[in-house]
Structure formats: C-alpha cells, structure tokens
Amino acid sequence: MKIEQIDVIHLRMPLRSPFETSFGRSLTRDCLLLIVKADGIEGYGECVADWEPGYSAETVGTEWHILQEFIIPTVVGAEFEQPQDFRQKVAWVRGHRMAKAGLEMALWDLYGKQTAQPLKTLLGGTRQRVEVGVSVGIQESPQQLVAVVEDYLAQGYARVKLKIKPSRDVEDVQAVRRAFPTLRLQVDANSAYTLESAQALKPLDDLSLLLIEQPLDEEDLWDHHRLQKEFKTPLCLDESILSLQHARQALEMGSCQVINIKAGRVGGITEAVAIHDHCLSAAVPVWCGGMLETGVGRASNLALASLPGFTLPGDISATERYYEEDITHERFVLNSDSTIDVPERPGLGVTLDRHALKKYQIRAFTSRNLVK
C-alpha cells in the first residue's frame, strides 16, 4: 500500500460522568483520530495521547507536533507491504509511542480492508468476544462508590477496577469488598505511592484482590521489585511498560505478575502482540487496558483482546459507559456475560461518523499543506 494522504483530527470529546484518578479529574476526553489513504481506501487509528501530561509525558500537543513534522512526512509516498514494515519507516524518531500508535493503528485497518480480513484475524485472534470489566474513578466517599459500583453491576459487569490514591485507598476498597464479597476487584494507583507510603496498603492484602495495579512510579522498577515481595496479591505494571524491553525486565526482575498491555502505550499493535506472545510463553497473565477511547481504539482493543494470552477482563467497556454520542456509528454493547463482541468485518470494522467528527473537532491539518 502506498501511502497518498494522511488527515489528523484533533478531537474533544465529552464524557458522560467526570472520572477521577490520582493524576486529576476529567470531564472531556482528548485524542487525535488519524485518516490514512492509500490505494483508494481509508484507513482509521486513535492517538490516545490526552490534553495534559497526568498519565504519559506525551500530550496531543506533543504528538500533533511530532506527528506535523516528523513522521507523516516520512511516511507520506511510503509503501508497505504490511503494517509491521511502518516501525523501521520511522525508527529515527526518539519515542513517541502514541503517536506511532496511532498511525500504525490506520495502516492495519487498511490492510484489513485490502485484504478482506478482520483485524483480529491478521493478529491471529481466538475469540468472538472478550471478556471487559469497568474503571470506576474516585467518587466523594465510600458511600458513593459502593452506590456506583452497584450500578454498574446492576449494568453486567462482572469486574471492576477501582482508582485510588493516598488517602482515598484501604477504606474505599474495604467498603467495596463488604458490600460486594464475591466480585472479581482490582485497584489501579496510576503511580500515586513511594516504597514508603505504599506500606499503608497492606490490608489490601486480605481483600482478595485480582491485582494492585502501578503502585509506584513508572521508573521504580526495582522498588517494584521490592514491594511485590511483600505483598502476595499479584502486582500489575502499566504505565512502567512502554516496550516488549520493558515487559521483559519487569518479570525478570520479579517486579510484577502481571502487565496490563495498551498498544497506545507501547508504540502500537505490533509491539503489543510481541508482548503478549513473550508473556504467554512465560504463562503471565495479561488484560487489555483502557485509555477512554472513540468506536476507532476500542475497536482495535477489542481484536487485541482476543488473542489467546488475554485471560483476564479488560478495561475496553461498552460505548455508553463513557459516550452518549460516539464518532463512530458503530456502538459496543456490554453482553449479559459480561463480554463485548470482538469486530467481525475487515479491518477494524468501524465507519465514522462525519457529523460527529465534526461538532467534536478543535483543529485538523492534512498532509497536503505541509511543504515537500
């Protein structure tokens, strides 16, 4: 496929309900939706870089920057033969990953859609549908979150992940655990916690907890390491894995049991699969994060998910959960088994919505203004 045009959209979307993590509270959604062209066909990806640096040193500022001036340049008149061949194209570039994500993200559902075949079937998917749980943010007290944890249970949920921080832990999660004794429970820290003051989440331990997820800050590997050590729920590593090189010293070193997998995070699809192969050899346990993505990424996460290593729920969720109006006319359902039907038509099996694209767009450029 040659590449002839690429369009990057700058999009802003309202979410349903604020949703609170250690990092701040939002209630817009940021992301940069990419439009490749070749061969007459369009191709879509989701950059989920966000509007302010909380999660990831990479914003839509950053990534719109790098994207205008470094990689699309590189890769406009390219071809490939297949969407893996993109890494090398822009190897140069230092980082990034979500950028990269992004467009690699486009050129597989093109290559999908030459080849008539679903993005799970090129990724070598197992399952028609995965199994998802819910990101439930931090809510005004325990009262509040047990309410709205029953809510979405009430919805089919059958796992939640709970934010926490300093603070806003050990209680809430307790609350949680006696309203709801059987529920499959995880909490996420996003980074909130020292060596030190990750000492006060010890009664976590008696909770029956699937996973601590990113207690301590992404470089602290080594206090990972360290804190796994003393607890014997399985520590889960996210924002600390940014590449199959990462993946691999975390459970070298002991650091983790398991490694929530974000093709955003990590540079794109093709990395993400090259870690779950590497964890599934080594029988780790891995789950498809969330990053409150549009139709487009939570299509792409869905075919991830379905490969065989992913045994655990992820954070993909159904389309209303954080969207009452998506930019994609197709719209994921939550099953009453607690599973979301994994895309079927070629590519990522989503068409776009022109009239939404274009209430939510804050700025766009296409690859035709920028200077040969």
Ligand code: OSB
Second form
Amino acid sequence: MKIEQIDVIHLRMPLRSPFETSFGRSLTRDCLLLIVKADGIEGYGECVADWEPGYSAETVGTEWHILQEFIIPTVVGAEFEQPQDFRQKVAWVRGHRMAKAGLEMALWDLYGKQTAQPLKTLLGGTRQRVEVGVSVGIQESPQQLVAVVEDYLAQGYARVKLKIKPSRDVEDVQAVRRAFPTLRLQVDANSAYTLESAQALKPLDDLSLLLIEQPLDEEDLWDHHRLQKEFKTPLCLDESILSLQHARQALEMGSCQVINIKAGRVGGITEAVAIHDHCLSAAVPVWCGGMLETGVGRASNLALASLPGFTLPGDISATERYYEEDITHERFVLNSDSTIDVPERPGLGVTLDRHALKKYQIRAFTSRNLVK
Ligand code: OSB
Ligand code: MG
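Now that the form predicted on its own has been shown, please provide the structure of the form predicted together with the ligand.
Starting with the chain above, the whole complex follows.
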C-alpha cells in the first residue's frame, strides 16, 4: 500500500441518552474519522479520543495536532507491505496511542479490501458472532438505575456493567443485584478511588460480580495489587494498560486478574492482538472494551472480539444504544442470544454515509494541504 492521501474529520455525534461516569456527563461524543487513500482504495479508521481529557490525557485536540504535524507527514507517500509495519514507522512519536490506533485501523481496512478478506480473518478470529453486554451510566437514583437496567434486559442484553463513583456505588449496585439476582453484572469506577477510599467498596465483594474495573488511578499498578489482595472479586484494568509491557507487568505483579482490551488505548489492533495472545497463553480472560464508537470503530471491535481469548462479553452494544443516526450505512443489531454478528465483508466491512458525515462534522483537514 502506497499512502497517497489522508483526510481527518472531527465529528461530534449526539448520544441518544446522556452518559455519566465518574469523570463526567456527556450528551455528545467526539471522535476523529480518518480516510486513507492508497492504490485507488479508501480505508477508514476511528480515533477514539474524546473532547475532554476525563478518561485519558489524549483528546481530539491533542490527537488532531499530533496527526497533522507529525504522524501524517511521516506516513503520506510511505509504502506498507502490511498494517503491522505502521508501528515501526511512527515509533519515533512518543505516546498518542489513540492517534496511531486510528490511522492503523484505516490501514487494516485498506489491507482487507485489497486482499478481499474481512478484518476478522486477517486477525485470526474464530467466531461469527460475539457475546456482548451494555455499559450503563450513573442515573439519578438507584430506582432509576434499576428501571434502565430492566429496559436493557428486555432488549436482550445478558451482561450489564454499571458505572460507579464515590457515594454512587454500593447502594446502586445492591439495588440492581436485588432486582436481578442471577444477572451477569460488573462495575467500572474509571479510576475514581484511592486505596483508602476503595475500602467503601468492600460490600461489593459479596454481590457475585464478574469483576471490578479500574478502581484506582491509571498509574497505581502497585496499589491495585494491594487492593486485589483484599477482594475475592477479580479486578480488571482498563486505563492502566497502555501496552503489552503494562499487561505483562500488571499480571506478574498481581494487579488484576482480567484485562479490558481497547485497541484505541493501546496504540492499535496489532498491539491489542499481542496483549490478547499473551493473556491467552497465560490463561487470563480478556474482553473487548468500548469507547462509544461510531459504526467504524464498532466494526473493528467486533472483529477483534472474535479472537479466541475474548471469553468475557464485550462493551459492544447495538448501534441504537448509542446513536439515532450513525455515520455508517450499516447498523449493528443485538441478536436474541446477547450477541452481535461480526462483519463478513472485506476490511472493516462498513461504508460511510456522506450525508451523516456532513451533518456531524466540526472541522476537517486533508494531507493535500500540508506543507512538508
Ligand atoms: O471506561 O470503559 C470505559 C466509554 C467511554 C470511555 C470509557 C469507557 C466507556 C464505556 C462505554 O464504558 C463502553 C461502550 O459501550 O462503548
Ligand atoms: Mg472502563
């Protein structure tokens, strides 16, 4: 693939319902769509950074800057045998994994289209449909939360994740557990606790949760190890795991027993697969996390989650859970067994709705206008 042109479009998508986590409440979701042209074909990628640095230090603003000034000038005109070669090319750029992952996704899409293979096949995926769950934001009250969960169960979701934060934790989760005693249930704190304040979470240990996700700060690997020793429930890391090294070290240290893999967070699909492979060989369960992606990122997540080590349901819900209108013509729907079908067409297997793109576009740039 000889990269001829790269277009970056900053999108702001209205969410169907507000999404509240320990780091804030959102009514819209920003992202960067990347369109890469090579050999007369277009590949699509999604950079999952959001408007605010609440989940990660990376934002659409920082990733726009890094793409425009450094990554895209490095990549335009370059030739890639396969998408895996991209990492080496941009290794000189420190960090900014979300920007790199967005561009790498577009190269995977291009490569799949060129070789007429779906991404699932390129990655060694073994499933045609993947088990999924739904990530439920913090609601006004425990009663309201139970009602929202009940509605998702009626839609067919068989695994639910509850967002928690200090003072909106034990009571909320107990209410849901009381209402649904056998539901596959887990919680996500998005780094809102310290080793000390996490003592308040002790009652959660008796609620048969699948896991507790990222209770402590991104950098607190050692404190996660100390906390894990105090809980029977497996801890799962999300924000702390930015690379294969982090995954290996966290597991060696006993900081977690499960890993949430997001290709965007770790710098791309290639790194995500490497983490998957490591965990599979170490018999550590992994699952595919989500970042409220558009149809582009969702297609990528589904292909990744089709790999054999993804033994826990992913945060990959149906399109209608997030958006009234998406930027892909394809919409993903929930099957009655709480699964979603993995795209079968070459590459990501999605096409862009140009009308929707125009509607949600905030700004755009093309590599054609960049001075080298
Ligand atoms: O921590 O997993 C998270 C969304 C945005 C940022 C971080 C997270 C999330 C979710 C939603 O939990 C997952 C999804 O349905 O896409
Ligand atoms: Mg998380």
